[in-house]
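Take a look at this single chain in structure tokens; it is the form predicted on its own.
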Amino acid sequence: MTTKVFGHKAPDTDSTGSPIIWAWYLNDVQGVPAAPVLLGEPNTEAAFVLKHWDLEKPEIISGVAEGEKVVIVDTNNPAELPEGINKADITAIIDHHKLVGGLETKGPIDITIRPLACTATIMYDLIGADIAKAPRGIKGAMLSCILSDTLEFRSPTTTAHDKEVCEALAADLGVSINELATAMFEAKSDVSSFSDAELLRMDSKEYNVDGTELRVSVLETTAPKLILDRKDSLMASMEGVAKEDGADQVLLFVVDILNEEATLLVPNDLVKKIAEASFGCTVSGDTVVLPGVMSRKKQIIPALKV
């Protein structure tokens, strides 16, 4: 039976690249039949990475069958995984997020969760000396995943080890970290073809905070004006998206990669209350700038209060 390897819904670069990396390792090194798959269309940066490294876009799936062998990467949150995930045969989890709970397995499994900025960094360590066997595209995917998740080392989630692995891969591949990161961030910033609802779901995760169901969306960009110019229509779309997704509220943080700050859209009194309680700010309009806030995992989610 072929093992399906996948990350979270609304796949970003790490949840697109890491399944490809690990499926290669299982197939070519471990001799375990495996296939990377996605739980949705990759975002614009991830699509750029696939094209740049000449990697085939994995099949997009909507669910998994009972008893199907799967490896979960870049998440351990059931809310970000297909319905019925607990009926699948989960054989491993590789992740860099906090342990959420709620997954059920059919037996003991391999779980690796490490406090690093990127799943691909963990995979680099797990693969070890066999990384020398990896084709250029696999190494390129690793490098791109780390650059994406660390925002080229700007994110507070970045560790010295993430940077060390990134620099080793770049040297091996003979590429400029800055040039690749700049091209990736430009691709990520091109959101002109997406509807408001698509933008609100593009890089979003579901969290329950003090009994309130929140869809926490982050858009990382080098051109925040392109998104903020659409703030009125984005805020008008939030209620519908929240209702369709079973959430009480959508929170949208527009992260300015170059200026290292986030702008939170404030469509109503609930979001104003959340913003002021969570970040110690004073909200006077329909947006609030949060200096230094770059990471949903480290700076946004832990701070949220309702």
The other form holds:
2 protein chains.
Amino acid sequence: MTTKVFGHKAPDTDSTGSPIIWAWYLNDVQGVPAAPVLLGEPNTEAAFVLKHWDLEKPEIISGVAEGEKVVIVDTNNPAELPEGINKADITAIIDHHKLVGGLETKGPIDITIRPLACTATIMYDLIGADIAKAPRGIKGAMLSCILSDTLEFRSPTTTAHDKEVCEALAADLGVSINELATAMFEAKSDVSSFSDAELLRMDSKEYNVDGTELRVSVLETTAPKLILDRKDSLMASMEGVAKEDGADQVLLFVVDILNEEATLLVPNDLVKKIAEASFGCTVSGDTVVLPGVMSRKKQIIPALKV
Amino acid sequence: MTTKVFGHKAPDTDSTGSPIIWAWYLNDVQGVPAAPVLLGEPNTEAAFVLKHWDLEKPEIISGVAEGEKVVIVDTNNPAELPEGINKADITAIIDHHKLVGGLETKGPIDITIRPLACTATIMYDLIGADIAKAPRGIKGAMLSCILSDTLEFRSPTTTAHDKEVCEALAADLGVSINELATAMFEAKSDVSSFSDAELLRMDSKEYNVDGTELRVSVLETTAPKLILDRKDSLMASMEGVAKEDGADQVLLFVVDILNEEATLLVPNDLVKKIAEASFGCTVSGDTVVLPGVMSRKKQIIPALKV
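The form predicted in complex with a further copy of the same chain is what I want next, because the block you gave corresponds to the form predicted on its own; please supply it.
After this comes the whole thing, all chains and molecules, with the earlier chain placed first.
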């Protein structure tokens, strides 16, 4: 039986690249039949990365069958995985997020969670000396995953080890980190083809903060103007998206990668209150700039107060 | 702040030895202040192991404070940990049991779960070359944990890697595996000082099987007669223990380590039905022998049907 390897819904570069890396390792090094799959269309950056490294786009699946062998990467959150995930035969989990509870396994399995910026960095460590056997596309996917998750080392989630692994891969491949990262971030910034609702859901996770269900969306971009020019219609779409997704409010943070700051849209008094309580800022208009804020995991979620 | 390292309630050898091993590693190799603690009196085998390797008995604690730094080893089950464990600052989890869900962490942390027989084997791998710095007592604790959890390689949970690590440690320490294991199992078999209720709870985990809450107790012994001679009063105590612990029934499996079989006590029709449905046996009296059954994790839990 082929093991399906996948990351979270709404796949970004790490959730697209890491399944490809691990399926290669299972197939070509461990001799375990495996295939990478996706739980949705890859975002524009991930699509660029697939093309750039000449990697086939994995099949998109909509669910998993009972007893099906699966490896979960880049998440341990059942809400970001197919319904019925606990009925699958989960054989391994590789992740770099906090343990949220909810996943169950039938027996003891391999679980590796590390406080690193990127799943691909953990895979590099687990693969060890066998990395020498990896084709160019696999090493390239690793490099791209780390650049994406660290925002080229700008994100405060970046560890010295992520950077070290990234630099070793770039040297091995003979590519310029800055050129690759720039091209990736440009691809991610090209959001013209997406509707407002799609943008609000693109890189979005739900959190319950003090009883209020918040859909916390982050758009990382080198061209914040493209998004902020649409702020009125984005704000007008928030109520409908929140309602459909069972949330009380959407928070949209537009992260300016190059200037290392986030702009939060402030459509109403609830968000104004949240912004002032969480980030100690004063909100006057319908946006507020948060200098230095780049990471949902490290800077936004831990700060949120309602 | 000192990090407290502990295993599960009702500590056996692995849940007593592994905290000592990991606290040594944190203190002496990583430079992180840490102390092993216990969530109850160690069992007779664990007490023997402490004495044999001249290790100090860790402090027994009854709870953890909010925000206290803790490392959890040999379990990931909140039911086997202090109440309020999710309010502690869990900094790492090292375990070899199935993921049951329920533990949550505040941020991404180090989690290593492997399908090996023993937590100490995983620690040996994580410690790597630094094992050379370990004092005799730490290596001895590792060796004893593996012998305990594998029942000297008899348990079907034993992997080639557990055996290999155990043999390397024994060679390094210059001790006979068989002599040490025999002394440990004799210590574990000395249950004369325990009440019936204590025996029923000594190595016991609760599972909900098809809506019935079962307290599944296992007593591993080289002297099954000592326990089976007390079967009438053990069976008479089951109803009271089940009631106090919120279970529907206690199942007591007496595992004969040397003869590699388990004897299940059959106090009533419910247990008779469970035994016949789960193990395909025919029960005539108030006990039934299950040849080859030694492991709750591998052989008992997966088979249980009500």
